[in-house]
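One chain comes next, on its own, written as structure tokens: the form predicted on its own.
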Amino acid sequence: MSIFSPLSAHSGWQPFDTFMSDALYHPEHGYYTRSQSQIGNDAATSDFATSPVISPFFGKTLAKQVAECLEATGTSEVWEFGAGTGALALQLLTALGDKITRYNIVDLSGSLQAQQKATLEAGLQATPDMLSRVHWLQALPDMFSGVIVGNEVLDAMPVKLLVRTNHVWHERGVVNLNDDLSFADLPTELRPPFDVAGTHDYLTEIHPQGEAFIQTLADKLLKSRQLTGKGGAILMIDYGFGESEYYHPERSMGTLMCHQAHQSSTNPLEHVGEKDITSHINFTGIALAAQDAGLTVNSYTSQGRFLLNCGLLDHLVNASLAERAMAQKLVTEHEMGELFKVICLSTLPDFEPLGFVAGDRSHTL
């Protein structure tokens, strides 16, 4: 078992979200601050693959929705959070061209920022003007407008673990005894947002940081709309469910998962700082956070339906068999098409985005 120094020195009880934050984002020892590349298709050199890495047609298709959002909001800036390898940024910049005057990347990982710069410099070397529109930020401005894109961002935000044992709810935390990490549960007033039927033992997550993140974005977009007349839209893509499915009585072991070398495990206390820790998203909570902050929840659907609505098949007409096979992973139900969802939030109450014209599931949130 690998324990990096901040955890080794900590002997008290830590809430799981504090542990997860250190394991992923500690400036020296965190998983996302390592120099190694985590994202890719090769299990020998990476831990997991994201949609833009699996197929370039993901970003090319998403660009159609981003373009419509830019036009609807009267803006020309894109804000990408957690840009990974830079593959999605390259795909969007190439597809959108002069529709974008500025592409902002917000990423906490210095190693990934370096990888993003290398990807974009190589991909945009023939169009240096496009490269000059890309900017990296460490902190958000007081307000901004434009289209926000987050692909697999929410799932990497620290979560709190709640466990019901013998009819009593506890918050699960982490303790370190003689360099041996283990879980420890303390009684809590915290509860899941959805009443979990039954009295059986039950483990689940709640997402205060992810919901606070959405509220922060909403506040900045709405302030911009109030002061400048320009607001924006948010497109979040991730794996998850609506509230009733997320807290289904049979989902009694929660959704927390770890990824290393393209293998999954459920124990975040092993190889700390060396593997990814994620949780599925409660999209009802995300929608309510946006709505409470003053945004409109425009649409919600599966990734497969979203990409088909945005014209993925048009991009595959002249694609090779191998390219079609990889793109198919994005939309088929047994791969990423059903588990991954897309939600659109905006400052536009009457906006009906094209990616959701068929198969909208907002009524299930």
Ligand SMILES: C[S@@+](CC[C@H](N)C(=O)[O-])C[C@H]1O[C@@H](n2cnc3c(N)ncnc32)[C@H](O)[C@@H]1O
Second form
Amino acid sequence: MSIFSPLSAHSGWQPFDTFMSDALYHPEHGYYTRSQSQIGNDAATSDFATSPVISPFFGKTLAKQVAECLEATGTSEVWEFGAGTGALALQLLTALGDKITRYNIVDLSGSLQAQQKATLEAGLQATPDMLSRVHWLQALPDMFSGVIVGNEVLDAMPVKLLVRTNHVWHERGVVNLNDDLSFADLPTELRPPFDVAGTHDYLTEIHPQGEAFIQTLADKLLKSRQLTGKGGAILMIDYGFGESEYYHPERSMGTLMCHQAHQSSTNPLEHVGEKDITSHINFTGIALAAQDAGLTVNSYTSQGRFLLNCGLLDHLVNASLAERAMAQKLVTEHEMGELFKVICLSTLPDFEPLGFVAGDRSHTL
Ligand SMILES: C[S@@+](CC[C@H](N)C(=O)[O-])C[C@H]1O[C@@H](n2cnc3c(N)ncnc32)[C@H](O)[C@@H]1O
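The form predicted on its own done, now the form predicted in complex with this ligand:
First the chain shown before, then all remaining chains and molecules of the complex.
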């Protein structure tokens, strides 16, 4: 059933980001609202795998960077956005113990919140004191301090689609004619943030929601620093590139992608609400949003470099072959090591985080 059938008021043209928001987060029909699991390693029971689910060494290794950020900011709270199955929360809490006095989880998905609770209750049953430090928030406080972590959360935020056809830029939207969804393009003043060379037909995305999200986090951290002396750091991990690569003339079909049963497809108008819709991240846009709001862009690098800098290999010394094989996926260039990036943004202008000491690429943004 189309997610639009109960929404007859929306039967006209809708911008793609509104459609994507409904497809993923509609309270009844959204992909992330349903109770089936989305994230896992098995194609029979899930749609896609993420780093903390692929290998627990992801969180164990990231913990070293989180610990340094907590120390540098003089804080002891972690804020995880889009915590998925709860795997990363469990890995960080187990690795960091008393360095964390409070672990806040913010997730739009009620069904994933239930999964997070189950994961943490099972994983922390021997340490009920650690479990009591985990809190789920439905709304953000006016200000907060600490270390913010988000793995693959930015790619789940709705994007706008822009299409250049016959030299004219259009915004792509969705129309619903008798429950038959199709794309419709309207001329627009909107433009990609980076001039796309050439005059050929071109489809791409812009990310106002993801960038507004970073601005909101920045405002809250900076307000806290101003009023309490304590600010924070943001570590965002996701697939993407800087803007010159994102808006490369040859990337003329954009980066929008759907995932279902560990298969990818390109048409978001089919099986609406049954598959994930994502786009890559323009990390230049994320860095500029943070900088415009008053944060420092401390560092940016590939996930492979980051995890090696944080000592992934030390953790693997006593690991089994199977465990090493899974951890390797996180760093090898043809899997997740190069496409995935890590960015560190903070209220600390001179902070040089350890995860970026070799191979920092901030200058490429
Ligand atoms: C691709 S999943 C990644 C889950 C998890 N971080 C992992 O690595 O397995 C995206 C997650 O982001 C959440 N999400 C999307 N937008 C969000 C927002 N604005 N605030 C908090 N969570 C959000 C979704 O509900 C979902 O849990």
